[in-house]
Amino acid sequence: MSGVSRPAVLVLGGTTEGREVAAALAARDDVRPITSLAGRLSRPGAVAGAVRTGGFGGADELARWIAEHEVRAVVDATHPFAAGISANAARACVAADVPLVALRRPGWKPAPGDDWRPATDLDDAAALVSGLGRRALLAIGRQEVATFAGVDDVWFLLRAIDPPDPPLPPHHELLLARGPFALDDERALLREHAIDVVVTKDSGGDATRAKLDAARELGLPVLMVRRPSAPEGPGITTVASTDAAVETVVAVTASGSA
């Protein structure tokens, strides 16, 4: 096929599995992926195929747009904490009479020695965080640090791609870093910088797990923020893998353009 005529898919990314998906869509000759970056960071990794930067505005936005670029196929593979996007594609899809095909990377699960603690949200978190530890790494990713900025009793290790945003907590120290992460390297990190609790999305994935097997080495405990609810319903197809992704992605499409 050329490449007019293959099928689009549009690819919400910005994650590890994103760029995975995009790069196996990228080396077949009958889909044409195109990867959507919503620009928050000022170091994306790279990403095989087109590329567009930048918010759609909304449901009814990104709707249209799917519409006016004759999208057969919308692969969400945000992070598992991007309620919003996930939430406006579902409803873009439905409103563009378009399959959804939602990757969602497992969650992670304790190991015998864990010592998690469960945390509803971020604000939930940041109410436990000083029951907990006085010197806390902070690995939340950088957009809604600020939660924390009241908590005045703890130490924070702020760990992000890019810095965040103020408000800050006010006892904290930067450190700009992109996974993966060794366990040796966590395991130095924590005992260098004297942390006592660890603070984390269960976000799943191998890049960052490192951190919660060294907290469980160190005697650690670790406060997991639960994942959101992700959106379910007729049209959308949840998969674990990018490999059942992208075989999805190339059987939805197909059955479309029969």
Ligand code: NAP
Given for the second form:
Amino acid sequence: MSGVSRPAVLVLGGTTEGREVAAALAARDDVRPITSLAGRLSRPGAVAGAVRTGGFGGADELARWIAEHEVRAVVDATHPFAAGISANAARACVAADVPLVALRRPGWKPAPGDDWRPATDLDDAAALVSGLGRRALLAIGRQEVATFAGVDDVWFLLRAIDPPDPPLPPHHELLLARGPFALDDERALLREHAIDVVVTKDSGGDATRAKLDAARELGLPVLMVRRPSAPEGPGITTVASTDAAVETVVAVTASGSA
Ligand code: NAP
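Starting from the form predicted alone, produce the coordinates for the form predicted in complex with the ligand.
Everything in the complex follows now, all chains and molecules, and the chain you saw is the first one.
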């Protein structure tokens, strides 16, 4: 098969895994990936295959887009905290009657010596952080930093790829950086800024894991924000790796065209 006759697979991306799935599918001759990005980053990384950018306008519009573009399967490779688009993808795939492969990267597991404190969500983390330290590395991305705007008794090192949206916490320094981050650098960063607590989402993956290892080495507590629940149901196949996502989507696409 070649060209536009190859069945289209919509890859909901914005993650390392999304890029990996797109690259693997683009290298094949039996499927054709179209990656969808939300358009949040000023300089998104390169993606193999076709790319479309921006919200669809909700689940119904996503279902319409899937039908109009003759998409034969969808891979939800979005971030574990991108709960809105994952819920929309689940609804849209039912409405459009196409299979959904949900790639859920596993959460992080504490190792001996880790001092992790759970937070149910970011509001909970904002309420808890001043009980744990006075100088926090806030590594939660750009979009929800405003949740910490009312915390006036903690100094924050705000690390994100692009500048966060205001309002920001009154005492902070902004560090623009894109992972992956190495252990030596993370250790040095925590020391240099005299960080005494790390705040992070339970994103999982290797690219941003080193801050947890550095915190353990330095004996620092980590405020770990729990993941939102992910949609499940008929028509959704949940996998934990990019290889499994590619294998599954190729199989369902092939069986649909048989
Ligand atoms: P979200 O809250 O789940 O989604 C909000 C809305 O943004 C969705 O309803 C959808 O708009 C649009 N959207 C989100 N992802 C999209 C995509 N891949 N393609 C097209 N539209 C998308 O999403 P979010 O947490 O803001 O994440 C946005 C993007 O950043 C995702 O691609 C995600 O993988 C990536 N990301 C998120 C995080 C995080 O911590 N949340 C971290 C790293 C990367 P419509 O309803 O109009 O379709």
